[in-house]
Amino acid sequence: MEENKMPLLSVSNVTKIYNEYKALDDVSFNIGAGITALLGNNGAGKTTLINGIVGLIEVNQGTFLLNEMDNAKESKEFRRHLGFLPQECGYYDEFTALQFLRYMGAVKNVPRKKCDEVIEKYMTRLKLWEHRNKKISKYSGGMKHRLGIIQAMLNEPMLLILDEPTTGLDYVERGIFSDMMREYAKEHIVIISTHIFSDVENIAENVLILDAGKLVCNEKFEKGASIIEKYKKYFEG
């Protein structure tokens, strides 16, 4: 694979069921570099969805390409260009927030000097490199949460996945958030997945909803519009 080709994640007619409930339903999707809000109801089927593109649980039907590269055949190779924040990040509390970090680049395999790199250039930007030396168990839940997004990023994913990336963090560090994110989507996919809607409003360029499991919307979002008065009708009753 071509590491300056510009990246793109094609999802094909992905099922996944669970005791005869189809918790996916034939989804299928192209979405290139830029950010993409996942939005949808509690049990329409996101965490389900994210959890097979990043390799989690395996579906009935269907396929994860990133750049042609399969997730179930290629798994390995797949998660080198992968970043994941899940909505429960687990820590070692008695690491420091640097120790954790240079511990999490060695595990995907990222240069230590690289890492290091990485770890000062975003630590900075969400405010928590003088807080490096500090054990995790000292942190807040919102630089705890800081922390996860930079795990996430250490090896600068091709595809950064982030589920409810902005929870316990004020309004600055959101702001600094979505700087970082509209910078890094430039030529990286990013994939948002959360229910604060105000958060990818001014962001967002793509929005994908799931319903019951199935996609029930692909489209270019206008920055700046409401997503709640646009797409009202898949999150009443």
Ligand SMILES: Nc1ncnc2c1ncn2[C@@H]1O[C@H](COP(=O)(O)OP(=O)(O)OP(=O)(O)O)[C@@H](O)[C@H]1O
Given for the second form:
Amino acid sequence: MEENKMPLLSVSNVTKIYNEYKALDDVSFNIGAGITALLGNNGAGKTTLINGIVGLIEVNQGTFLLNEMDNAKESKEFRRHLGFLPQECGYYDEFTALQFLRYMGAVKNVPRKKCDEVIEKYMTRLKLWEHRNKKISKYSGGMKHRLGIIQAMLNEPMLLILDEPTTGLDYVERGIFSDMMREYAKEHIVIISTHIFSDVENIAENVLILDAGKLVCNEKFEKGASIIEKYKKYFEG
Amino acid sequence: MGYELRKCLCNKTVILIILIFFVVNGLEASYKSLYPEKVYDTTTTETYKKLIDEAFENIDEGRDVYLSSIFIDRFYDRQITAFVYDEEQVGYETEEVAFVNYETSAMYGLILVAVIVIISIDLERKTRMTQIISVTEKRNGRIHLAKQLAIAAVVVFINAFLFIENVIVHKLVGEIDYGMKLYNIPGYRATLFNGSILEYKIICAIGVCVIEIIIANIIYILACFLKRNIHLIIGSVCTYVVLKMISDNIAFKNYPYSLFSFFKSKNLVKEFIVVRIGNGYTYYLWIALVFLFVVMLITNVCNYFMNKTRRSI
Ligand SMILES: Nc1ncnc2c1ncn2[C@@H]1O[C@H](COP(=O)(O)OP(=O)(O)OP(=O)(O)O)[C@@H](O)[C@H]1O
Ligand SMILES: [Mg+2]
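I've shown you the form predicted alone. Could you give me the structure of the form predicted in complex with the named molecule?
Let's see the whole complex now, leading with the same chain.
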């Protein structure tokens, strides 16, 4: 039942302070299904916000609710519906890609059979299926990145958060990735943090812009428009 | 399951350490005789025997005796069955306990396991997998269980090897007939155990294994809470020391390491360090272990400061 409900993430009054520096300053927003681009200059607080949502860091103030589930109080429930690709993802180099994904499936509590189906689906999609038995240490940077994306999607999460997922992907891969996200975002919330605007211009439905910890822009985005033209003022120093 | 452990076991340094352990274990087995009478260095043996006899006489006559720790150390192959300190006579051990103690005195396996656990946890932290794992539903719950099982398996495996090596070396060097009853060994005449030497050795080895599994897992649990290697090292050494003290206290009713008298007496502390923690070669192994961690620590500290300066630039 819950699966069919339209998802809603609401972030309210979040503040995070690092040694007196406000990395996040009273950030609030609501987002539903669809792709949300999270933008901002280096050090704007994107990763901090994402780490707060997924529960990697504790914020000084504020709450994160996913369909009424609080990430602090019902954190296990929350994590069940969560998929996450960190900015710098670590891997067990000695594992083969398949072993790694199955391992992640196990810790995500995905039944083995379903897990294998999902793995095959996404690995085929991202052209990794023929490399499934290769050790991760023999993977190229872009391949590792794609593996990280698949890892995040294994439990088909209601909330998928990708921190700079397209770095290291070539032109063709970016296209495939965009299509995949567009499809996935029909029923799920997808948050993509990136500096490469062209990757999200054609797929993003919402835009969130952070500037020095403050949320300066939260609005619907018209697909196909140019981010840099529209939001130029936020990206110039 | 136990991925880091597997990786750790394939690590060159760890393999080297394991090899050193096997060599040392073999050497020590050939140096320590199973029969208390069959110490190869006969001249010193006689001298020691005389001293021991004197000590016993003194105890019998109620006089105060002091035996130095080194002396006890040399006699650790069970010719001493009484521990005597400055003012008071602090404890005896029975033949069975003496035998168990002989078997457990080194616990090389444990040191090895401690190294493996610590290195593998360090490796795990370096892979940075913790980030993606800690946001999954199961988190580390499953992994912990798997790792604890893997650690237990490693302990059993290492102990089995050390045990077999020990038995073989004793057989070759000491010409022991393992089928013989334990009470046939002159030093163990009064034992109540009615089985063969080998049976008793196996019982001891199983006991050691169980104790080591418990200690290794405690070290593992500690390691999960302690984020820094230095805390980890101190933590595991302390765990080892404390548990050894507790187990000794349980084994010997009157043991010198009753916590109270332990902290009262410098000699007891010295003896504990030299004999218990640093029994013969083990002493050097502990030094090597500490050295290894000091190196690890220094690299970590250097890294930390380098990162810091990099950040500030
Ligand atoms: N652990 C930390 N301790 C202290 N300050 C931190 C820490 N993590 C982040 N910060 C600071 O918080 C601010 C926001 O950092 P954050 O990583 O969220 O930026 P970002 O928007 O993700 O940048 P980028 O585009 O470079 O990834 C920065 O000024 C950073 O220096
Ligand atoms: Mg970032």
